[in-house]
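What follows is one chain in structure tokens, specifically the form predicted on its own.
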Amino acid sequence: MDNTRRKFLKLAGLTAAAGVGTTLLGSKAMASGGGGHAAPAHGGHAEVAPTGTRYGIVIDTGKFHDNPGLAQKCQDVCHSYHNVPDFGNPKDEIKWIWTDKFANVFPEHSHYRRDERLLSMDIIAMCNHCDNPPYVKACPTQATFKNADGAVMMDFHRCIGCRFCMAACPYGARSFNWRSPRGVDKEGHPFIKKYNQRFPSRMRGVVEKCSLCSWRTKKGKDPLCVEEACKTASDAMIFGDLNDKNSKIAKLLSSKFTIQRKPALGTHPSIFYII
């Protein structure tokens, strides 16, 4: 690492630490009734629903379970289009969308005497595109930011590889390129099997993640994973505007029981699961 980059990272670390301290002081001031805003009268946290377009996804885990291989198809279409490299080992793994067991995806929920079907199920997971993303606040260069529609994005050119956002993300939804995605393995095989010219590959030393296919949603299309899922099982994944009461996703959420990942953290994820 050259001196300029080292100095910048050091400065960024001091800046982030100062920011955390300011946040904590501000929280204490609000809790005591001081500061610019009074604490909620009931003693809790006032939750105000965001206005405007707010995109989200509902995932029907049962339909994925009933259609073996569907989750892998969703991952393949996502990773293929976005030039996600396959480094061939868990240590260097890059993932925009992945699967894991219920106990790992939902560690805060009770697993005691759950039915075997649920515990053995492969649950599809991705970035939760939270209303209140702590990782955006942790980034010293604004490389990660939230779009007006709620999608949490990455500017790969701004990323300095400090990984503060990874430490701040409670969902493990960010990956770091320890190796160049554009490289090859010891046998000369490229990490990106078939390069897609329509989407840029990243470089070594940056963080990457799911973008909710913002390049598609801006055109009124569903994310690739949603489109792929619904080719096999109708409504296996539903995408839409959470704030539009007439949207399919809003009507589904008002009629079905769903859960979110680690809701107690107050990040307000926009990915919901029908269990």
The other form holds:
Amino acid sequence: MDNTRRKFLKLAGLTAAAGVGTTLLGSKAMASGGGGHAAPAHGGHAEVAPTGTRYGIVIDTGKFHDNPGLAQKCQDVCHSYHNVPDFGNPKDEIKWIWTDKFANVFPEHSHYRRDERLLSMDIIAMCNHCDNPPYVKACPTQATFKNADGAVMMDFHRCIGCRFCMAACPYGARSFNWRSPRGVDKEGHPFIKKYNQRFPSRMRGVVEKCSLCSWRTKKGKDPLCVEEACKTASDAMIFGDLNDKNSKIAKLLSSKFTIQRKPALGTHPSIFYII
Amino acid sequence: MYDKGKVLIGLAIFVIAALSIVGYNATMGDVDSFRTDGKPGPEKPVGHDKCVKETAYMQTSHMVLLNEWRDEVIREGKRELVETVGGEMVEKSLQNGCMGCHISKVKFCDRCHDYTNVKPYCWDCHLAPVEAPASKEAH
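Which structure goes with the form predicted in complex with the partner chain, now that we have seen the form predicted on its own?
Below is the whole assembly, all chains and molecules, this chain first.
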């Protein structure tokens, strides 16, 4: 009896050791395979020294408030180009760019006795293309990764639909296709109203999100939402390289008061808001 | 011999059944489908005479090229145009590159893939060119 117990404990010990060993190995492999200029893991709130390109956007919320419907236009232009389906219910909703109230976009800020204007605003929210993105580490297939421009990309070809990234993203910027985006609703209306033949759709079982229009920014163009917003109100959204001191966005950031979403989490968002 | 009659009837039924398949294919089969001459017969694009790479390479390795394009574009961000064998500049894209010249999936990709029973899952997401209404939409 004693003998078997001893054996059992030995075996258990060995298994645990092996487990720890593989985890260590695994994390090492992850770190080296993490691609590009991934910032070293650190818990603080301070930004890392700028290296390489880091695209970001400044959103001037006041300009959106003064132009009702502008945020909707930005969403329409994005969602229609990227064949984002509209499942017609909030539970299944797929969103690359959306709006919400101040209290929800900035829950860590006090909403107590804020002015009416602020509380009534519809504020644009989208993927923050964080410099220290937590979900990149959560993804078991490296389907989501940070590209050389600092944009957090989805490689749909690798996504296995595990949704770890959704759990890891603190901004709700990722949506899961619970149903086939190519399907139709009960009345027979297709979820994708009008297909854009130039861009793929997705399929059931993959996660999707904003890609900072990397297909445009590579060609020197602004993301679709930025272009659309600026058509109505100039500089309502400003896109550029945060690490380039001479860029318009970097100059703006150094001269205006802006806030980021949930900065205390240490994710280092690349989207800034002028309130 | 026993039951000679029954055996003969059975044989006759078999021969008729076998012939009817051949006959069906010869008469009812889609005229421009590969089944008529036993070859897949993908339709060559009009207005272009060279593919992205040499034809022999494309025939055997187009799926490799597609994977290379996919990784370069998405993972490495190399979205610049590529030059075809004929000197045209095309996008490294399934929908906007390949299908820009091979304007029909049904009459090109599907011809070979049906023949060899390959079912690429690409079209679950990538949009095939809009085909004439009469043509079938395969997988």
